[in-house]
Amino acid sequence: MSKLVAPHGGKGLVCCKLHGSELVAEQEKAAGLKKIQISARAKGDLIMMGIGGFSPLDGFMTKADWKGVCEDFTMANGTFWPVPITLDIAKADADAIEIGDEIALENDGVVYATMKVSEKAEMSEADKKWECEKVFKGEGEESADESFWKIAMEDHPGVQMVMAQKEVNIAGPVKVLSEGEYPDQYKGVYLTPAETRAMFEERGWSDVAALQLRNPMHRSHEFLAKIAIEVCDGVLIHSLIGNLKPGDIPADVRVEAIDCLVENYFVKDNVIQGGYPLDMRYAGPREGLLHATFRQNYGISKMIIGRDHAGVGDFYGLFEAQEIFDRIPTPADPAKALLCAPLKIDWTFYCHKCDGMASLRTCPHGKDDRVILSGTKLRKALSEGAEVVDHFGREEVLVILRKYYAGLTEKVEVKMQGAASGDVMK
């Protein structure tokens, strides 16, 4: 009997990849299949599925999912949820599409999955604005109701995605027939629930926490870390390792500046390494959300959540992704509720006068005897080829970004927001 957290919604782990013979027999079919081409965001979606990483999902959501996770976190069977799982197509396709139909979903020439069509639902504008205020509006200064619309448009990734999206959402199960490049582009990184799970029982871990990244890790990200070890048994720290926006450190760089950390600095039986296929959403607070339901197919008890997790701008409030864990309702069936709870720690920083990382519940001293730490900050100073100051970064892995952004032929500005730069630090 594992000791480990139960996948999220009860099912056990719903894997919606083929294999063997049934991959085969689908890949054939799927040749024959009208083809759909979906983005690279619904590709990471479809692997996630594929490997259990999304369960108890085993395919697209409906309108009537897609309105109770917005409006209530619950999909229409009560199971909860924090962010819409959708497909949008392009109403011509939709048009050639009949309920019950199968059809082929491809990206960038590859067939991912196959899908029996059982709902087409239109979407209009007004029902995108409202999916973009219910999941990516926060307690931000930019998201104020006089400026939010103003000022997503051109600067929230999250909103300009949705904004994108093609007119109608279709739902279905989805037959999963390719993991893309993540097996053998990050081969011993890209690991699925099923190897986490078995990573964890093995070196009998029952209580595993997950650091998020999405950046190199740096001093804060190395502290955090050390504190979940203090606590649990190990830590997972799990990168994304699918599409960034632009300007962020891609995937290759980080793992490999990860690699030279956990090398240098950290108790080699206490901590994995480990990616997951999704691109960033830019949710904020719903993006911690979905950060530890997810993770909690992978068999993580405890999210960390620092400050301003997942967040993008000035949109969300410094400590909103923890305080989103206290509202969120409880399914009758406990089965249904998020089973994975937030590690909150305070803001944290490398402060000369304690000589060493802390965190303003620990920290007694003011903002001048500390050197504040954020990848918006450590990705701003890189880029400008400025000197990354004393105590944010180790040495080694500096030499490595240090060494990725001198070989850029193009640069994308890097903006820093209040929480990145410390200024809204008391």
The other form holds:
2 protein chains.
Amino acid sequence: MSKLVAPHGGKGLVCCKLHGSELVAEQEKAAGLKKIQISARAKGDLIMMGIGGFSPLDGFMTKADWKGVCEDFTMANGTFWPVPITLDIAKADADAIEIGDEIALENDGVVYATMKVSEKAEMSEADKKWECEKVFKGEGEESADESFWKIAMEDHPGVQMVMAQKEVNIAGPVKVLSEGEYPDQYKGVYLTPAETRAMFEERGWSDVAALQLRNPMHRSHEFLAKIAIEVCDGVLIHSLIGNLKPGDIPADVRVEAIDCLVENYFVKDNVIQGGYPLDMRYAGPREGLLHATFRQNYGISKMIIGRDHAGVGDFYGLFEAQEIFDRIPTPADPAKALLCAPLKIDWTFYCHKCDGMASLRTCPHGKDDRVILSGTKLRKALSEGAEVVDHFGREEVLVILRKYYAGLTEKVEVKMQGAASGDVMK
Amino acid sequence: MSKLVAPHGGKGLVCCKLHGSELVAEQEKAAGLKKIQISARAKGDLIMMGIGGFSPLDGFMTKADWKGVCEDFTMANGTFWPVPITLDIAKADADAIEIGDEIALENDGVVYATMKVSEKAEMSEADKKWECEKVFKGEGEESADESFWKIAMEDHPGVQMVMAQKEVNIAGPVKVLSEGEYPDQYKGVYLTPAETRAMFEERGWSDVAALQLRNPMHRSHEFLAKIAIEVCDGVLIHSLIGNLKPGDIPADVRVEAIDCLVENYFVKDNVIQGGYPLDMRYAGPREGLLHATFRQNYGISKMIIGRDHAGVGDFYGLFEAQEIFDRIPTPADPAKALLCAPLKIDWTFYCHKCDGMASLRTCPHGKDDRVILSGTKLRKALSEGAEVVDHFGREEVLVILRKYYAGLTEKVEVKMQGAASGDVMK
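What would you give as the form predicted together with a further copy of the same chain, now that the form predicted alone is on the page?
Then the entire complex follows, led off by the chain already shown.
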């Protein structure tokens, strides 16, 4: 029997992806079904349902699930879940669907799933606002009652995404037909929960930590992973390879940087790199919980939660994503509870007096002894090809990031030259 | 209710030390009892029984306990215990004692306890040899069958100590009368289990790690403590302040070095320094288990076990003290089981390429990149006042150790001068 943590929900890995002749038959059927256009976020959710990453979900949530999840992290059947996984469609589309109908869910020309509709629930503006307040409002400055809505509608991509949802949420079980571009585009990095579990078992691991990444991996992340390696059997460096905000570093560059870091600074036996196909939801502390929930399906028992995990602006307290793990309900049935525990680590940095990496829990020295660099300053240095302060990053990784930024600059230059000569209009 | 781990054995802290009028009355009674001279090791054992450090023991072990402990880590009542805690006396003394007699246990002129003798058990040479093979024989080179006894009798202080024990082990409950020199000589460092538990609770700690020390604290130890600080609520840096081998650094110097390290390199809120009054038993892996067992009484839930913990020469495998935790029996009644878990950490060192501390689990680089210094070379450098290789120790600590070694040299010089002038004989 596997010594890894059981998948969430007590039903094993619930994988809605069809294979072989079943897949072919369903694809043929889908061609004749009413097509509904879905968002990139919903596409990621479907792929996760396909590969068991969202076990025990086998479809999008009902309104009762949505309400319980927003209110108390609990689905209608008592299972823990931190963030609504819902599918919004336009009123006109919903009116054309009867309960019991099968429909095809399409994004960017690809049918990702068929769905047997079990519920249509109108979502009023008030419903969406309530969802946002429950899910996205935190304890940071920008979450203060008087300013939250004004700032959130301008600056909170999670709130913006929910408020832009269409009028009706539809629920029902899905059959997933495609994993999209991920298996080809991120070959060897895109891993399903069954694959990571098999890799962990092959290595004899039972207590495995995950490091969530959506930014380039610098020494502070390396330090988090290495603390976990000391106290767990191994670490999965697990990058978001779905969609991010414009301006963020694309997944292929981040993956290359991690490869290079693992190659040069890790003992390979103790670390695996993987990617998961979700978009960022920008849900701060609740997203931290989601990271732990789906990681449990990948076989992860310890989710590394650092400073400002999944943070957005100043909407959340710096350690709110750690503290929320102490406030979630614990269902009496352990199969319905979150079993992946947080590995909480304080703010980390290089300290000259410590003569190495440290955290606020271990370093008693002052601000001037510490190497701390804001994302803005780092981007500026990298894009200008300037030196980055010593000890902040690994030179091999900085080379990759400089190359990426240089490429961006070239593209802009090419574009500007083109515009000057009129080429761009051809 | 305390959130700290419960004391070992399910009976709370079993403290055999008397106080107030009870103490005075027992001291008066003891003056009239037959006095038995005990070893320094037995003195430490008695003080631990006095302060609850050896809970649930309330006296020295019977032959049945001894047999179960040697054979299968289990006392006659089913409680886990890793190392015999027995009291040996001369046959002539034993013959003068009847079962049921009360006797006084004395070391170096101080009566440490009274004891009501419940059993006298002759220990043959074969018994002692069997104990040594069970307790001290390991998986290291020097434990090989053909060479073990020859090398052990020359070089294994634990084996030498047991083989030098007198002919009869006596068992029975004790009333402890004195904590010896510890409360005065190590004021603020010598802490009882009740005191450490109160300190942990005052700080709101529940998951507390202990770092065992019997040598000066260098960066590798600092690193172990700091890993624990990242993943636990806090760390007890816990030094042996009883007796060591000749040539080891005395406890007061080690305590001063730790004070200095905590002052300069730790966040004080997350660390406490303490000392415990035992002598080293030099029992390698079994001693590692003993460290965890009595630490549980101090409120410790995680015992840091590094490379060659409590090692002696080459008698043990470098990670045997970690592996033994996976082999011990787990009594069905959790109160009888060892609840303090090992925090296993690999060989640690400073690595130039890693640009900080690392371990064999995290550093992929070569021998030449690592700062590794044998105890012998370190002692040579310190006693000659020479520079110690960069990154090995903290300069503040090295200053203390150099001062100690310089003092030793002065003493030798004074002695030699004295001898030359004939002063020494006066």
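C-alpha atoms forming the largest set that superposes within 1.5 Å between two forms make up the rigid core. Positions refer to the first chain, counted from 1. Predicted, not measured: the structure shown is a model, and the values here were computed from it.
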When the rigid core is used for the superposition, does L57 move between these two forms (threshold: C-alpha shift of 2 Å or more)?
no
Take the rigid core as the frame of reference and indicate whether the C-alpha of M48 shifts by 2 Å or more between these two forms.
no
Superposing on the rigid core, is the CA of V397 displaced by 2 Å or more between these two forms?
no
